[in-house]
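Read the single chain below, which is given as structure tokens and is the form predicted alone.
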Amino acid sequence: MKPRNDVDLRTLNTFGVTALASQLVDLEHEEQLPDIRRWLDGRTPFILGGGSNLLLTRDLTEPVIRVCLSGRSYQIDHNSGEVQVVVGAGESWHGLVTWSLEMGFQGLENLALIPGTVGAAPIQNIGAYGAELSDVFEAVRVYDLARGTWLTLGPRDCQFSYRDSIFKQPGTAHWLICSVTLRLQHHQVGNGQLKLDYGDLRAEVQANRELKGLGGLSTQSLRPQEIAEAVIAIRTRRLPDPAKLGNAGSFFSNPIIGLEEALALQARFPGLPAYRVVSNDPSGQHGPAMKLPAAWLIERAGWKGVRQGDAGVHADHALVLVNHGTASGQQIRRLAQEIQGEIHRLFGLTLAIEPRVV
């Protein structure tokens, strides 16, 4: 274990903002953990994955652990077609999706091209195109750096909800995710249903099939790879490549509100889309609710394509904040706060920020 000093983090966060880590160590093997714990000496670490869900607004004076744990393994139940996949936290999420499809596994196709590492996926309960990590999640293996002990958490332990989990709650700052176990299906054996009914995914798949002369949609003939190809095509058209334009993907979560409030807003703002979901209210009761697209709200408020210096809102997707070159994390945060204020003024809604802001 060799900590590095004064590490430039610009290439380690997808916004490409400038920040320094006073001390950083790469975690490549679990055998390093006892030494890292001694190095911390009771200090609270900053745990860094792919930097794709992160906005740095300052230098990091706390010790940084960059998670680089790799490895994939799987077991197939040939009777049920169920596949248990165990993946190192430092693996690329999209790399995992691609590999799983090549292996003939079903379950991750709707989550293609989401940036970041596997270890970050449970923290955010990542989701896209009608699917969430929690749909296929089985367990996560965690090392408690404060106590030097191991934890294995199942779905209920993780307290998953929309873009949220126990890992965002106080008291988990010393938890380091080392591996994630997923429950997938072998497509040739299983009979799990593919998810097509979100946004324009079905239309994209149908258009691709017509181009290839494959005929109409049938879940019997449809392959998970076709779903992934459609998701990748849509995301590529709509979202900027972080390698070319600094960003962290969707910057705000889609607000979820009560049915009556959503109907009242639709009466005030004709054309406002809303999608029915089941949500938990603060008392823990389940009930009908509506998800509103934050991108529609931001565009309606006039922020799409707005630029303040090198901090801006993407011209093609209002949900994405971008760094046009040399924007600082503070500048991007100020832009986000102005957007939040305007959305609250116009619609009475609070937009939650998806990335971790430090």
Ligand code: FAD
Given for the second form:
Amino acid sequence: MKPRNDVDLRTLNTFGVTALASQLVDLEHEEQLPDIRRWLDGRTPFILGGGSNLLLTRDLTEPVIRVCLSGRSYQIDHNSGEVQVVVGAGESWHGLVTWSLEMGFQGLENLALIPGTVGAAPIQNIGAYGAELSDVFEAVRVYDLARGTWLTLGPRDCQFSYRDSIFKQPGTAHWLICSVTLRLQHHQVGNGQLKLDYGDLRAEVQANRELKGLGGLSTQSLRPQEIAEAVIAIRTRRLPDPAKLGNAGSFFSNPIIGLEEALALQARFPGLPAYRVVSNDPSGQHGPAMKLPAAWLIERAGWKGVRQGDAGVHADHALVLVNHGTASGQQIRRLAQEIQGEIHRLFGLTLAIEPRVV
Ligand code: FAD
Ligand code: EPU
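Can you swap the form predicted alone for the form predicted together with the ligand?
Whole complex next, starting from this chain.
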């Protein structure tokens, strides 16, 4: 274990903002964990994955642990067609999706091209194109750096909901996710349900099939790989590539409100889209819930493409804040706060910030 001092984090966060870590250690093997715990000496660490859901507004004086744990293993149950996959937390998420498709496994195709590591996927229950991590999640192995103990958490323990989980709650800052276990389907068995119902996904798949002369869209002959290809194509058109333009994906989560409130807003703002969803409130006491696209609200409020120095709102997608070059984390946060204020004033809605802000 060799901690490094004064590490520049600019290339370790996809916003590409400059910040220094006073001390940073790479976690490459689980055997290093007791040493790392002694090194921490009771201090709370900052746990870093791929830095793709992170806004750094200051230098990090707390010890940083960069999770580089690798490894993939799988077991197929040939009777049920289920595949259990165990993956090290430092593996690339998209690398896992690509590998799983090459292996003929089904279940991750809608989640293609999401940046970051496997270990961070449960933190906000990553989701896209009609699927969420929780759909395929079986368990997570966690090392508690405060106590020096191991925990295994199943789906219920993780309390997954839209962009949320137990890992965002207070008291979990010492929990380091070391590996994630997923339950996929072996595609040859053909009993899994492919998801095509999100937005323009079906149309994209259909158009690709016609281009390749593959004929109509019958789910029997449809391969998960085709869904991944369509998702990748849509995402590439819609979202900026962090290697070219710093960003952390959606900067705000989409607000979820009650049906009546949504209808009242639609009456005031014709054209406002709203989608029926399962509420984040597990008690379900508050009746039907609707999700509103924050991008629509931000565009309608006139912020799309706005630039304040090098901090800006992406010209092609209003939910993505970008760093045009040398913006600081504080400048991006100020821009976000102005947008939040305006959305509250115009629509009476509070936009929650999605990435971790430190
Ligand atoms: P980091 O940014 O490094 O960390 C995020 C949080 O997780 C931090 O709080 C960190 O402390 C914690 N953490 C990381 N690893 C561990 C660990 N092993 N143990 C404990 N805590 C840990 N997200 C979606 O859900 N859907 C999308 O479609 C999507 N699209 C995106 C598109 C772009 C272009 C970008 C830049 C981001 C997008 N994101 C999306 C957000 C992001 O990719 C995900 O949230 C991803 O899971 C973050 O992974 P990471 O390794 O980069 O985490
Ligand atoms: N829209 C606008 N203006 C824009 C962009 C979009 O008005 O500039 C409206 C359109 O009505 C569009 C709607 O917003 O139909 C939704 O847009 P999009 O399909 O791009 O999805 P999103 O709600 O902006 C969410 C996730 C993404 C995920 C996609 C696909 C959140 C906060 N974001 O984005 O996740 O990839 O759906 O499922 O839920 C992320 O979390 O970082 C992320 C990128």
